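Quick heads-up: it's one chain on its own, the form predicted alone, in structure tokens.
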Amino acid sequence: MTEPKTAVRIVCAGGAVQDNVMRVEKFPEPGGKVSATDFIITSGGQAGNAAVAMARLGAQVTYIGAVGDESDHVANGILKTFANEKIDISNVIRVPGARSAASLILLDAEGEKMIATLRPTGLSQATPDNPDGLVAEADAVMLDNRYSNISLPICLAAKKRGIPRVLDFDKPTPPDDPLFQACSHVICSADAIRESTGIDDLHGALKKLGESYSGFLAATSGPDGVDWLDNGAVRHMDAFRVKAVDTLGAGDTFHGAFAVRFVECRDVVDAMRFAAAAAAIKCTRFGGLMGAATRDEVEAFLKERP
């Protein structure tokens, strides 16, 4: 593994959520009541989980999303949380009037979840002011697609400047969405890339959405691993086999944890074993995204799979 001499800096561009987790043993069916073993309150969302992880593995982070304004302690909370993290939020976007976002999750004995998220209208609207200015020293952005409003600007700046464009593709979008075609690499999930080409079959779908669009373009299916096109034929690669204890939030890691290696390497290859290798240990612990591993832990991981 070739090693960094510096810190990659990325710009994290997208929504962050305020998750209200809590572990039961089985989900209750419907009127049902369980009880639940654990519970934690957190920050998550795409663009924030992918956030802490980028920054526990050692990058320089700047989040730049639209939360509630300071009154909201919903927003407070996540701010906080970004801030113990050395991640910088001082470009941060708070929407006066308006709250944050906020989930509701249940996690089972074996890691799946139920997710139930409020999404206030009022964060949809925001821009980010000066994105030239805001991705000037740059060497990735990393975005989501919830929040275009925030993330194509982004996008279109770091595209001037010629620097990787990293797009978590969570929300099912057509094939000429304009934030889909500015990126430069395009991770999807497995859901997503369905619905937005109806195809079920994964391959399927990967060389459809292949058709009209000409960066790097794969799909990552959990403990199926990931799937990605390399001169129209689809490659796999798994996933590393651990025991799942709470999956929330490890599709961002393995994006965040994509975007910083590749930064390190330009080697799509490489980035995503260490970004599976990011994506599994979070797996193994509960808290969403408080379980994102160190730089350290994700290189003493790989070295015991060589």
Ligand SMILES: Nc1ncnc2c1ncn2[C@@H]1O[C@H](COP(=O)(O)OP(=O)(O)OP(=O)(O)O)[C@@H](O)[C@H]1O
The other form holds:
Amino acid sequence: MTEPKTAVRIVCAGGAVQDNVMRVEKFPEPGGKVSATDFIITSGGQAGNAAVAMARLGAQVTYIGAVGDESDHVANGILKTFANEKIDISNVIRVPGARSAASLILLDAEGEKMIATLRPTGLSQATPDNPDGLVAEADAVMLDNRYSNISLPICLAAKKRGIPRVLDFDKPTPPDDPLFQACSHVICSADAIRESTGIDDLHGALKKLGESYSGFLAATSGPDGVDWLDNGAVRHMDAFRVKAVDTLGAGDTFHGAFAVRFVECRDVVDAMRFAAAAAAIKCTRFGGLMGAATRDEVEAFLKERP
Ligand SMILES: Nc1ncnc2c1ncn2[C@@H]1O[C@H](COP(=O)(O)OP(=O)(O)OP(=O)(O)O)[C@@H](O)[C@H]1O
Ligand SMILES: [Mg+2]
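Return one more block: the form predicted in complex with this ligand, after the form predicted alone shown previously.
All chains and molecules follow, beginning with the one already shown.
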């Protein structure tokens, strides 16, 4: 593996959520009660998770997103987690009167999850002041497609500089979506690509979406791995087999790790293998992205699996 000479610099734009995660043996029946064995309050959300994953992998990460103002304790908690992970939060937009999103998550012994999310208010119109300045020193940008008010200006600024623009395509989106079209590497969740194309077969869905997009296009399917388009043909890579206890943010980890490794090696297959390793390690640990892997852990994991 080519060692990075200096830390990769990535601007990560999109949404962040506060995750309140409890581990239980079995989910309660409606009206019932169960004991929990673990509890953590941490940051979550697509871009929020990717930011933590990339920071753990040694990247210098700047998070750009909109959150509630100083009176919003949920937003304060999200930013505290980022600061602990050494993520640059100096450009975060704090929207007066807005409220950040929070999720209540139960995980059972099988790693299955139940999630209730309190949607944010007041965040969908916020835009970054100086997107060109924000990406001026970046090696790549990592974007989610739920907050295009934030992601699109960052993406367009990155496109002007010709740096990689990795998109977490997790929300169903039409093929003419400007954010989708402006990205260089798009990795979809299986559900989002199926819903966007109306095609259930993943290979068919990739080929269909690929008709209107010329960059790198892939779709992940949890423990079944990742499929991608290679000159019109679909190729597949298995996921690493692990005992999953918490798959929260596995997809976000995959995206973040892909972005970091792609900047280093410029090889999509190498980057996806690295990403799959980071995501698999994350799945073996409780606590959302607080269980994210370090660079050394990913490298040791890959060494054992040549
Ligand atoms: N149970 C698992 N075991 C091993 N690897 C996994 C597992 N779940 C996910 N992964 C890895 O993470 C990648 C992305 O996962 P997935 O397809 O579930 O993302 P997603 O649908 O975007 O979900 P989310 O964003 O909610 O985590 C997979 O391609 C795989 O490499
Ligand atoms: Mg996802």
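As the structure is a prediction and not an experimental result, all values here were calculated from the model. For clarity, a rigid core is taken as the largest C-alpha set superposing within 1.5 Å between two forms. Residue numbers count along the first chain shown, from 1.
- For V269, the Cα coordinates differ by under 2 angstroms between the two forms after the core has been superposed.
- In a rigid-core overlay of the protein, K26 has its C-alpha displaced by at least 2 Å between the two forms.
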